[in-house]
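Below sits a lone chain in structure tokens, taken as the form predicted on its own.
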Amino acid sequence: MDRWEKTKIGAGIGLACGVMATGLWLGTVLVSPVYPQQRSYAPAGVPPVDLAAMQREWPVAGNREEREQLKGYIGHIEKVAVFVPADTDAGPAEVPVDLGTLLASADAEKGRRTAQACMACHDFTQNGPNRIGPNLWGVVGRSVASHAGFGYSPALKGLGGQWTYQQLDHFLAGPNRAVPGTKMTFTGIRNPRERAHVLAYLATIGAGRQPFPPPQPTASPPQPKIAAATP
């Protein structure tokens, strides 16, 4: 190998450690993370834990008792109730609407929009036929995996019973998750307005039209839960 051989291969090693210094350097400009200044609240009977300092100090960070310490902590996340301060510029904390008020409130014609999405795979007219899924026409009151000529998942099969408001919102609200093991791929409607106006919608096409549930008495706001946090 000769000196101009030497020279193209150390510039070649120089540039590119150059350009993994910018980019180190550029990273840090973009985005600089700001780590909280205090330990984790902790679950009842797991020590806390400065997650920050874990996280500045990743994947080394610590010594085997504060890794067995921080395996404990992720093992009893769920048990962690985190205090939030009082917002003052926020408004007051939103109760959760029953279905029944919802009902009352519903717009039908918003709910036929948003179904619309739903006609790939369903159809909404009298004795029209089953698509990849059934036809939903009359679909308020009718018998769970009921509808002739299609073929239901044993799942549905097994659910029982009929297709009450309350039934339907639940099922919109996550098919897979109501009924694990539905052949419905489609992944719900999570805001609770929304599946009210197409259950608003769904009640329109039908036979005899089903009586909205009555809206329930409106409910305190709950009071939040503080867990003892260790600092």
Given for the second form:
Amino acid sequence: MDRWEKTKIGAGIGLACGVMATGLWLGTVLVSPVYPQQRSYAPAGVPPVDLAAMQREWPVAGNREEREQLKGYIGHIEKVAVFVPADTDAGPAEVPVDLGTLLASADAEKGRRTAQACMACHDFTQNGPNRIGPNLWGVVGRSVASHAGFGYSPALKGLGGQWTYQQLDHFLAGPNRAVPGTKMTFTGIRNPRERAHVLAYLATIGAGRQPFPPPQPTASPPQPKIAAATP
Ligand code: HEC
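Compare with the form predicted on its own: the form predicted together with heme C (HEC):
In what comes next, the whole complex appears, and the chain from above leads the way.
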């Protein structure tokens, strides 16, 4: 290898390094990555892990035994009992609210949007047809399983009574749970607030609007007794 060849190899390596460096620089100029500080999705039902507390107990992983221990820790992370302080916001607490209270603040427009799902099977218009399910014009206050020309299931026919808001609320929460054997193959609306919106919408479908049940007075917090100061 003469000197000229060595120069060519050297120049080649130098050029390659130069191209790489330029490429890296150009990459950072063209793309400026943003690392969001929060997770793009939050896994449901998983309590936040206190990594700081876990790390305090981690071995330093200096020797083999400690490395094995560390691997064990990592492999069992999901089994670690995590201390969640009682006052953190671990999701909304399920406070049962009575139907009257929910209806008082229900939004018929929101209900109408949810009721789009019903329209796959139900017609809501006056003198409208029966479809997979019966026509629902004026269903609030109507006798159960009474719409002319619809072949109801024996289960629903056996229910009797009238569709009150409470009955509808119970039925719509889970039709098959409320009336086992019903033909209405609809999973139901789990959220009581969302059901209230739908009921508020159903209230607008019909000739006369049925009055909502009155809100139940909630147990008021105990009033501090202040002894009247006698002058
Ligand atoms: C997959 C089709 C389907 C969907 C979706 C559906 N229903 Fe029904 N619904 C039915 C059928 C079928 C019946 C008749 C049930 C029976 O006879 O057991 C019924 C019956 C009813 C009844 C009783 C009516 C009466 O005359 O007694 C009400 C009230 C009702 N549905 C409301 C709703 C509402 C509100 C929604 C939307 C949140 C909804 N349904 C979604 C099919 C459906």
